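The chain below stands alone, shown as structure tokens; this is the form predicted in complex with the ligand.
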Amino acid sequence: MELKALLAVNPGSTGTKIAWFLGDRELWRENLLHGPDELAPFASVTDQFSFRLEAVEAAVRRRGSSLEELAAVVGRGGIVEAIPGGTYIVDDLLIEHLRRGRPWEHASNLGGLIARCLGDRLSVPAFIVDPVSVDEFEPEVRVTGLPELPKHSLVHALNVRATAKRAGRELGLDWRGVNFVIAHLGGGISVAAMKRGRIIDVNNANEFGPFSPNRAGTVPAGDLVRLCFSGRYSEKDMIDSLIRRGGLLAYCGSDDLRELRRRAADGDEATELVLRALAFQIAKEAGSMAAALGGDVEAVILTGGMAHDSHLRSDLTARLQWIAPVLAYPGEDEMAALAEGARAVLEGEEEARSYREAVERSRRLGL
């Protein structure tokens, strides 16, 4: 069978990751970093579309590859309607929902938009795989304490699912037959309870849980309301404080853990305290997810960019090994997972899902 060329596009809050595959073999990848100052001029994530598309096209040219070779383009899916995991054709309804940036804007929304733009230009299919709005919650998880504010699923589903599959392979287990606590430690943080292949509970990278490199996580609700009504800030100011200028960036002026670890090693005690608090919050979230699984946990898995940090890994392992063995898969398998999702459809191993049909089903279920 002729090997098919695929381009995977994974926009994140600190950069745009791309990778070129031939069949299931990755030929090259790049992480096109976009510093806060580069993204600051754009009023919205959707406004970053051309900037990021041009960066992707320039990188493909730099690598000497030709877009015309592609059999498909696959993007990381964004914050859209609540749908099950899987590979989706980027249809017009999905384009509309990716563009609207509600309830949250997120860089991952650009993955499907870039994939569809290039796919249309090349007359090849465009897919997304396991978007961040994958929702496999058990009903009681949605209850928050205020009926008008239910918990919505927002998760690094692509890497969480890919990491669970990898752990299953390496442990010689069916990933759909055991339970994991999986902590994706990236620009956003997801700490998920995966029960026999379904993400039944997770914090919310934008709304609550541990603070992250650029997000506030859980903050005192009453004080937040008083701040919102203080007359000193607009709604955009508050949203930016929570999901763009929060966390490490708010306390230490940088969202780069590598820089902050160097500062702490050089004796900066204030930074060292914040990094200790980061580990503390992640550990508490993982403990709560172990409780969601009734303590039946095969392994605790650390992944995402910050899992490269040996201090953080050591601190979390010491705090969490009472739950189950702690495994670390630093970085993420997202690029391989994107390509695998597209390849499975191109080679007829899996049916591409219809986003429109999945949304209609979710609405019938009241999600």
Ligand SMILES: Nc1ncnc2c1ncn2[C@@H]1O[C@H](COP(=O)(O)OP(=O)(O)O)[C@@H](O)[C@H]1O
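What we label the rigid core is the largest C-alpha set whose atoms superpose within 1.5 Å from one form to the other. Positions refer to the first chain, counted from 1. Keep in mind that what you see is a predicted model, and the values were worked out from it rather than measured. Compared with the form predicted alone:
Once both forms are fitted on their core, the CA shift for residue 318 between these two forms remains under 2 Å.
In this overlay on the rigid core, residue 138 has a C-alpha that sits less than 2 Å away from its partner position between these two forms. A two-part rigid-body description fits the chain between these two forms; in it the smaller part is rotated by 21 degrees against the larger.
Let's compare: the form predicted in complex with the ligand is above, so bring in the form predicted alone.
If you are looking for partners or other molecules, they are not here, because only the chain is given.
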């Protein structure tokens, strides 16, 4: 079988990661850093499109690769409508939704835009894979207690699904035929119940569940309302406190887990308490996801950047091994996951999904 060249594009808030694949082999990757002075002239994330596209093209030239060799371009999906997981062709409706930046702007939306631009120019397919707005919830998961505030799905779907596939391969099982609890432990924490390949529940890292390096997680609702109306904070202040200045940063003044481990080792009891609480909250959320799966769990999986921390892994393993064996895949490889999703379509292992059809189905279901 002829090996196909793929370009994966994963924009973040301060940089654009790109990687070049030939078949399943990564030939090179770069993280193109964009300083504050470079991004300052742009009024919105969408306005950065041409700047980031030119940076990608320059990096490909610098590496001695040719865009003309590509069989497809795949970008990070971004925040779009509620859709099932999978690989999607970047169609016109998806382009429209990536550009609009709602409910908020996110740099990852540029991945699909760049992929489509290059794909059109080269007459090759453009894809996105497992955006953060993947929604495979079962109906009862959406009910919260206030009809005006249903639970929405936002999840580190790309790494969660890639990790489930990896665990399935290593266990000799079809990942779509077993159940996992998967905890993505990064700047935000997603603890997901995966039922036979579908993410049927997750905490939504911005609003529910464990606190994280920057995010407050679940907080007392009544006290939060009273704080909002105290007159001391604006709406922006409160949102920043919940998703940018909460968690480890709020308690310890730092969101660097390595630094906090050093403090705890030097006898800082307050920091040690917060780190124990972090593990406690993650374990409690994982336990709730095991309950969502009826206790039928093949493995509990720890992944994401914080899974590199041996103390956290050890603590979580001790707390969670009663559910199922605990597997650890520290870090995340979103670039390989993007390429894998595109390659599966190109090689006929999976069928590319239609974003328009998925959105129309979600709207019929009232998602």
